[in-house]
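One chain is shown next in structure tokens, namely the form predicted alone.
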Amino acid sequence: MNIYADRGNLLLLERRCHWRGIEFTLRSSGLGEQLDPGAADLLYVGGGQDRDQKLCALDLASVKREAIHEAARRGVTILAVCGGYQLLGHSYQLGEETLPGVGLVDLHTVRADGPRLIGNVAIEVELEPGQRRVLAGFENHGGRTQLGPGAQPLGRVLRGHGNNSHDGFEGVRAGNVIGTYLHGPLLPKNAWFADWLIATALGRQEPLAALDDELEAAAHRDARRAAGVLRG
């Protein structure tokens, strides 16, 4: 799936890995593939329509699944956006259909009957102990997406709809493994954001190298600013 500018998503994540001179390589897994568990330090599921997601729904959870929880397992750092963050949880019901999804995370998505839940957002999240910073983002989405018990969001929304535009919530975490409905596309926008990707599928510990991050940096004050979290 890959319609909500997730080749920019990638783009950015090659682009800051090559400046670096980490050594970036994409391959793609298509329908009916086996998905190798320990051939990627980050996998990357991005979002479709209800005809191609429905196509991945069925291949995830019959072909890919036990390799993708071997994955997160292995400590792989999973990134899933919007249809791909649905996906991610049980199921998700469109109408009387059902998808399944892989079961990674206890979550559930539900096609609501009112309005997409449509807008820039902005959300809050602690990826480091302490260290609270936004992401932003915009979302377009006719799912409404429920946590369970075991599960913790990704951060709080600011301003948005996030999960279901009822508890507050944007999102979902499970240790490396994230999902959100953030896109438009969400790395370039928050490259702080994709550098902690990047360091934590290389285990790194130490920072990595800095960049002349000028355009970037306006890049996010933009995105915050489209959100209403950021004035002037």
Given for the second form:
Amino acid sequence: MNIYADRGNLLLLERRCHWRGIEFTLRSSGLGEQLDPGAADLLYVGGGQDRDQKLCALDLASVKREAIHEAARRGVTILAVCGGYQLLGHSYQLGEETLPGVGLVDLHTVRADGPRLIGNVAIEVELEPGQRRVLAGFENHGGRTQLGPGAQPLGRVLRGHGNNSHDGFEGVRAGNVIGTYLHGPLLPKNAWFADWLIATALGRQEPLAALDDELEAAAHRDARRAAGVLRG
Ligand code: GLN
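Just the form predicted alone so far, so send over the form predicted together with ligand GLN.
Everything in the complex follows now, all chains and molecules, and the chain you saw is the first one.
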């Protein structure tokens, strides 16, 4: 699935690697295609409407399931956004129908009757111990996600709805596996997070080379301002 600026997120990863002389190759994996768990440093699962999710859910839960689990075991960085995030869990229930998930993280999602959860959102995350940062973006989902006891959230909601509008959590994090409802241009609005993904995917301990991030910093400020927070 790749709507909601998912291509822009990939483009940003490509550019920030390219500007630093880091090789970047993008390969897509379509319906029915096997996934090689050792072929990528980073797997990206984009978002999509309920209709697209039905097509992808069965494929992810059958054709690609074992490879995704194996990739996660090997420490491959995985970023799943919105519809892709929902499918990382056990299931996505839409009325009478229950779509299977990949079962990589302990969560499930239910499409509630209530209004869609839409708007600018900001969350506080601590990807590295002691380093609290803000991720700002946009959410638009009908599904409500509940983390199970075996799952940790990606962050704490500062503004917006997050996983379900009730428990104050957003997304999921399990080591290098990250799921989030923040879509739209998530990475262009949070270039620091893109760099964290790149460094984590490459297993870099030392910081990546600095870039001229004047525009990226302005985009981050604007996204935080839109969400009603300006800090971090
Ligand atoms: N179809 C899902 C929902 O509405 C995910 C939507 C999305 O990817 N933005 O909950």
